[in-house]
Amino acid sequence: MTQILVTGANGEIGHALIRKLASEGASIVALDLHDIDATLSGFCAESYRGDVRDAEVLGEIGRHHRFSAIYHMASLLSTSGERDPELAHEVNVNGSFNIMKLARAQSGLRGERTKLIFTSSIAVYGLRAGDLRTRPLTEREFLTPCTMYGINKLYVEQMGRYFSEYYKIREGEVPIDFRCLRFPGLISSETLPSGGTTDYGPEMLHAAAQGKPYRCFVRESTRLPFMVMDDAVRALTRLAGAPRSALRHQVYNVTSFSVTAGEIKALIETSFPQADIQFEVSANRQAIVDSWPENVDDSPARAEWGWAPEYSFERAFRDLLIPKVMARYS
């Protein structure tokens, strides 16, 4: 039986993705730096504790399993990456290269392309002072990131294209099928964020639900694209399920709604009127956010594999996020 490998299984996306894949009958193998979360273990056929930088661990996984698809999400996020850029490069680049080697080996063993679904980010963009942030950006412009995380993600995108399209295939070798989503900020009701620069959105919500004060590290007027985790997981599985012949690209933007930090605060306060949310700007983190676009153009994803978000800003919070976090912390 072919299986699906999920790296970074304990992360925000991993939690939601594993549940989604299991609901569709997939046989899932999970990999994370830590023991798999107890809430996920029942959804997985097998789990491994290990580092994507560890070729020995990946070799063991490859010997015991055959993967039709690999969802690669293990990474060190933007703010964490700025604190330790060397570690970020080791995890995000060297680790991803190891996963690509695993995908290449799996393609050869199976005699057909193994899909490698990679989660990238709007951090690959790098706008400068004077650039127009309000225009939705396509996948191929302003690719001059100013964070190690963004640089790492952009490099892995290019590496995926290389091994999918341009690598000189030896006789009998099968290339990988690389597919990549560039996510905006993600908001989940199930898990707390850790180390991302768009984390102020979900952090506001979780703090308000717990009755804790929150100091937002960006300006109230800061606008960025976001989407809820439910839509993010739908996008991943929809892209993975699209026929290769329908895809003209390897890298796709996806987004849902573009809102300011102040608009998120105001909507949260309609359900949590006692919320103590204030703005105390971090110059370093604000500078990172200011290099990212206020919105992205996801028309190729819509045209080629039918992407469309289910949740608008107000529906996301009122019908999904706020009821779930209320239940979580009640």
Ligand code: AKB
The other form holds:
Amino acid sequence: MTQILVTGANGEIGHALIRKLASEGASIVALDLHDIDATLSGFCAESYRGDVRDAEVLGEIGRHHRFSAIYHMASLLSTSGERDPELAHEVNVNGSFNIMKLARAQSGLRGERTKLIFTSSIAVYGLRAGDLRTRPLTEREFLTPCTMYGINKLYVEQMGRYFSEYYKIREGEVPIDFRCLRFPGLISSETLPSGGTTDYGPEMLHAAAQGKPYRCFVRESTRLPFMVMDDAVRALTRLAGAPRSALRHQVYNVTSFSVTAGEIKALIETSFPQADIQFEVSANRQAIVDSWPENVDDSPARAEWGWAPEYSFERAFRDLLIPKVMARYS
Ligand code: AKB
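Alongside the form predicted alone that was just displayed, please also present the structure of the form predicted together with ligand AKB.
Let's see the whole complex now, leading with the same chain.
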């Protein structure tokens, strides 16, 4: 039986994705640096504790399973990457290279292309002072990232494209089927991210729901694209399910709404009027978000595989996030 491997299983996206894949009847193998969360283990056929940098663990996984698809999410995020660029490079690049080798081996063993679904980010863009941040960027412009994380993501995008489309050195080699989404900031009611620079969005919400004060580390006027986790997971599974013949690209932007930190605060305050949210800007983290676009153009995803978010800004907070965090912390 073919299975699906999920790396970074305990992470934000991993949590939501595993539940969704399990609800669709998939047999899931989970990989994470730590023991799989108790809340997830019931959804997985098997789970491994291990590091994507460890070729031995990946070799063992590859010997015991046949994967039709691998969702590769294990990664250090942008702020963590700036704190330790060497570790970020090891995990985000060398770890991804190991996963790519696993996908290639699986394609060979199965005689069929294993899908490698990779989560990239708006961090691949690098705008500088004077560049217009308001125009939605296509997948091909301003690819001059200013963080180690963005550089790592961009490189893995290119490596995936190479192994998917160009690497034909060995006779009879079956290429991988690389598919990649560039995500904006993600907001979930279930989990909190750690080490990212868009974290202020979800952190503000969870702090307000718990009655805790929150000091937002970017300016009130900072505008970035965001998406709720439900839409992110739908985008991933929809891209994975699209027929290869429909796809003309390997890398797709997806987005839902573009809002300022002040607008997020104001909407949260309509449900949590006592929320103590103030702005105390961190120059380093502000510089990171200032290099990212205010919006991205996701028209290729819409045209080629029917992407459309279900949640606008108001709907996401009023109908989904706020009721769920209220129930969670009450
Ligand atoms: C981060 O802030 O590092 C991530 C991202 C935008 O990829 N959320």
